[in-house]
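Consider the single chain below, provided in structure tokens and representing the form predicted on its own.
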Amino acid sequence: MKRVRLKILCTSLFAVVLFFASCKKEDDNAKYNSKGTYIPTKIDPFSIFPAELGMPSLPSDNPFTIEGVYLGRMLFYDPILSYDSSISCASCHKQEFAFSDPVAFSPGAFGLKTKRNAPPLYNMAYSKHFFWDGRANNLRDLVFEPIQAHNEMAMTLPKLEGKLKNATRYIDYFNKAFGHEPNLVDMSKAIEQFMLTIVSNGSRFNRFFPGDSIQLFNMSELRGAQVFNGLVHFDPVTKFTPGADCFHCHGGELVQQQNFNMGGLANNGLDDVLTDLGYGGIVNDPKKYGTFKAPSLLNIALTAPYMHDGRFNTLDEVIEHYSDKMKFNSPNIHTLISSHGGFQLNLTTEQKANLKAYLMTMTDNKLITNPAYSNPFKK
């Protein structure tokens, strides 16, 4: 009887194995249509973007595929994009620093340096303006600027296309992702796919927001949240303010105002005399001189140095600026700041410490260790 049962069990197991093997064969065959053309594997955007952040508006002509995202990841880490094959996108946007650079000005090809600090790259699917001065409206256009900049990758587009077409490692990948030989349009679409998938939502702040799980924070962090989200109301006698009003330009779960008219673009009182015109220089509007895109504060502990020119090396210096060193005479200083009445906040030592503690809760360790974002050439 036992032998019969064993025989039945073995027969059943063999049938199961045969079934899965058959399914795998069908799946492999399903990769190609009747003409033998490879069909990329689609990715459901809902598997990428967490419900807490919502579904962003995505490019309709560049749907996510496993092959497209992986190709973009390869290109992001490949120095082939630079003239002398010495600089990749990842050279200035390092995963361990939330895809930013720990130096004020990144070194480019031939030893030249950038003129602005490399901004972090995550949650870009929720943005509609890119670069510190907001000059690019989509990631596909953004890709070509650092590639051609003389002080970054210093590449010419005809030379780059030739390099890609002659790189054996890319011929199959481009064909599978887009059905074509390597070309610049598909290159930009692949990198766009990869960068759009870089999502940061794993910090304690993200689990806390908007205050559902208070037990996640200690008392210092909770008091820091009050400073961050508190309005500026000066006591006429003590000049004390309970809040720093940070949330107007750095609000919501992304800790970033997306609307340029509501604090997403601002002069934050850094200089009395402007040496970088920012967005105003792009649109040639003197009323917008010295304005820059407000960055997300997620992972702020990882993205030093700070500001568009990397002038502040520590979070303490940043807090000191907003508390005690605001330049209210700066041209076009944002109304959300000038409406404070021209008074320095003069946060107390305890308030500054609490605010810093709150900012430190925004670090997403999953982002900087996620293998899906790592260098594919390093196994």
Second form
Amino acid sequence: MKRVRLKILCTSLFAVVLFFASCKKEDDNAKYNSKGTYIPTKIDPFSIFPAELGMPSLPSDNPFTIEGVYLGRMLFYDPILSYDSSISCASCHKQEFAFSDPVAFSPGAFGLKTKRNAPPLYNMAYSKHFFWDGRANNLRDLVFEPIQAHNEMAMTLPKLEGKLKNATRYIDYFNKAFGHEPNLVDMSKAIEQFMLTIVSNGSRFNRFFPGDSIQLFNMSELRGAQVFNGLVHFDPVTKFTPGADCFHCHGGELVQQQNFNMGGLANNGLDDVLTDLGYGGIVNDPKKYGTFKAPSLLNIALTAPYMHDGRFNTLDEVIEHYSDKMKFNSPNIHTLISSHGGFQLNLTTEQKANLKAYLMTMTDNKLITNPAYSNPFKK
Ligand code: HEC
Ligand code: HEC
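Having seen the form predicted on its own, the form predicted in complex with heme C (HEC):
Next comes the full complex, this chain leading.
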């Protein structure tokens, strides 16, 4: 009796194994539909975006696929996108610096330089405003700006299309990802897919947020959090303020105010006389002159130099600006900064050190070492 049972068990186990083996075979075949067209492998967005950050709203006509994201990554790292094949996106957006550039103005094709500092790239899926002046709101269209800018990639679109069509490494990939030979629309969609997958959520700050795991921070970092998240409130006699109110414009787990009407767009008092009109220049509105997108401060220790023109080389200089060197006469300076009676914050040496320590907790080492974002041509 026992033997019979064992035999049945063995046979059914064998059947199960066979079943799975045949499934696997069918899966492989399922990469091609009945007409022999390759079907790319979908990626579940829940495997990309962490629960703590939530699910961003994603473009409905460009679902993530393994092939699409990989193609986008190749294009991001490929100098073929520039006129003389000398500059790739990654020449100015370097992974080790959270995809920013450690120089104030990046050299583009023919040695010409950018007019603003190359910002870091991560968590773009959560953003609807791109560039320092917020002039772009869609990554797919944005891609064509650096490609065609004379001081970045200096490329013409017909020439680019020709180069892609002739590159053997792309013919197969475009076909697999999009079912077409290389073309510019699919190129921009692939780069969009790749950029959307770049997520930064691995810093100690992100584990600390919203502040209920205080054991993750030392005393200095905790005090820094109080300076950062405390309101400006001067003692009438000593003029000491416990808080510097950074969080209104750089708040939440993305350390960025997304709403342009709530501090997400601001003049933070850098200059009495404006040299860059920022968002005001885009919308042609003098009341907005000198306003810029408030950047995320995640990875801030990696992304020097700072501000739209890279004027500050260190976080100490940034903190000194907010504490002691605010230009209250700057046109359109934000009320969150100017409404304290025009006093400099005059943070103490200790407050400054603590604030810096807090900012340093925002570095995500996983972002800068994640092989999924690295140069696919260097193995
Ligand atoms: C020569 C340097 C250079 C190259 C090459 C370059 N960029 Fe940039 N990138 C910049 C600079 C500078 C800015 C900021 C421009 C501004 O705000 O006006 C920027 C801004 C961006 C932004 C906006 C980020 C944000 O949060 O606002 C994205 C996205 C971006 N670049 C993607 C790319 C892609 C994709 C490529 C390749 C197709 C590329 N860049 C090539 C220098 C460069
Ligand atoms: C009213 C909104 C506002 C407040 C308050 C504010 N910031 Fe900013 N912050 C901005 C804007 C806007 C920029 C970009 C300005 C530019 O480049 O012209 C910026 C830029 C920065 C940068 C440079 C980021 C980069 O990638 O280059 C750092 C660092 C920074 N702020 C830290 C702070 C700290 C620390 C505080 C509190 C002491 C603070 N901010 C308060 C709006 C604000």
